[in-house]
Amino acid sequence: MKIRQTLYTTVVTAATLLLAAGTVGAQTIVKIGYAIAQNSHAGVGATTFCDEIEKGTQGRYKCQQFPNGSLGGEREMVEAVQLGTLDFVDTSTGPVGNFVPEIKIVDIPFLFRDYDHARRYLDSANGDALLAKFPAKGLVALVWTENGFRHMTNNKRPIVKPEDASGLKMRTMENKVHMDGYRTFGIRPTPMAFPEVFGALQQGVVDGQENPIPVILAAKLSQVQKYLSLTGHVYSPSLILTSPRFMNKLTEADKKVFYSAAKVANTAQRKKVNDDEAAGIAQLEADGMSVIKQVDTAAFVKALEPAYAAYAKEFGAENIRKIQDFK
């Protein structure tokens, strides 16, 4: 009897130890998607985010990346995060206004003066106040990240002033703020998910598109576009999004790890944008693009006056001015 009891105790103890080891050693795989290549600024951000999470949780969490829009366009990935079928997305703000309307204000053309202005505003309490709007919509915004200032490309002609863009059928994001602004330039905006853009340009479905230098590089758009005009017409922020459902599963300590990882990822992503901006134009010229470096910015701003009247009604003139005047 004593031997049987000892044997039973030994078996239970061993089983308990095995279960404990399984719990400690268990690894949770989280999925993160983004629209462009893994060697892009978004890929750098996602890789840094994943590395920091794995390090901060001692390997209990590990990422699986889905670059190149392999899970769909940005809008589809944001929807997947809401539904819980995707854990994270690094997305431009372009489609996010369809989910969190207050975010659309940062997509207004010629709102930010330069990178320093945009980054300092979004990193301030003003940017935090916008991030606080997300949970009510079934999303959690961990951090602002970045795409960069958007420029126009096309296959028809150089664009120096708004009239040069008139009549061009140009791919845009699913973003009413952008589209309303571009119509004042005479552009025919054509909303399209990013995974479809290269083929649409190649086949002539659209004449052009508009994106930051890092995106133009990563997507190899020089292969299907002749002219690049450095219009810098919109600063394009991005975000690392997840869901309240995912965050509520985490311990308080792990939540801190994920938020910290997102901040480190933002720093890495912005650095990659800086690097691409510094070297990208020369690379695109070497790839055969004709780069128009001097555009009539004042004419583009003047053309936007009707759109700005509509933006003032939607967002409040004072709210727009508060961003423009931010020091």
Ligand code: EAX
Contents of the next structure:
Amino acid sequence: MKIRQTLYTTVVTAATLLLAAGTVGAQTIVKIGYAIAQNSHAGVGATTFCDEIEKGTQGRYKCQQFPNGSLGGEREMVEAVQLGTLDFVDTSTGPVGNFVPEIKIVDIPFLFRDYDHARRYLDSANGDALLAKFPAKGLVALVWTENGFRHMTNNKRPIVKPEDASGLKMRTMENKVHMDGYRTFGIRPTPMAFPEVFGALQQGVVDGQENPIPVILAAKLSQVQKYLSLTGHVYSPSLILTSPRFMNKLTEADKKVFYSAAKVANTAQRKKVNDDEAAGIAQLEADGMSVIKQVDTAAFVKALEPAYAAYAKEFGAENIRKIQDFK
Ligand code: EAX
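Structure of the form predicted in complex with the named molecule, given the form predicted on its own:
The next block holds the full complex; its first chain is the one shown before.
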């Protein structure tokens, strides 16, 4: 009896996992996952996306949200979307270049000057051209969303210049472009999925990590990190991804609803990034972090020169310059 029940549960669970989008009567439930908390910028993006598709399809589609990496890290969620066991993920580009190599170029440190530069570039035909690379890899990118400019935190010392970062063991995303760049700062990069980061910092497996203010806030990293240096060393884009298999099942009208829902979600997600940027640093100071506001940006850029030579080989110096010069 017990065995039969277990078997039944296993079969039902397997069936649910195999078919991510479940239909209940006339309503289809779609699953969306992301690595951080529901009250974060990614959560605001996902919630807005869900509200918009429900409204736009008169309730024929509804979402189930899986925040906090409850379905795994970002790489695992992208894999799940590819396989069709998850319908949507709002993910940073962190691991995405491992699936769609062409987008790795936007992960280069000190590529974008500021939010306006990054947002306008990604929203332009240049950003669309990168989104067009996804279907060949079994993915559909509905829109660029945003994670934010990344800053370093650690428990050893204030980081003002690369020499201060040198020797620190820092968790990074599973992103070769980042890791190659950070090595030129003397950092020892330790790639790790986001759901493991809090524990790794708490246990001292790594000395530090780097993430945008909205993520540092949402993951309460102030509880396990002392120093925050506003290095802004790289812009971290994100994306809402689904699969061709999912999109091909939709009517043309519903496809439009999903695409426009993604656009509205992006606007809301970026607005939350703005709000977190405006209020977050004071909040993190109140939470006990020591915030280093004056960093030697020029020294970091200089240290990166060997990495930039390698990026130029991989992506083409011209292509990198085109992004940097984008007005
Ligand atoms: O997408 O893995 C990371 O550091 C990401 O910035 C975070 O999970 C938000």
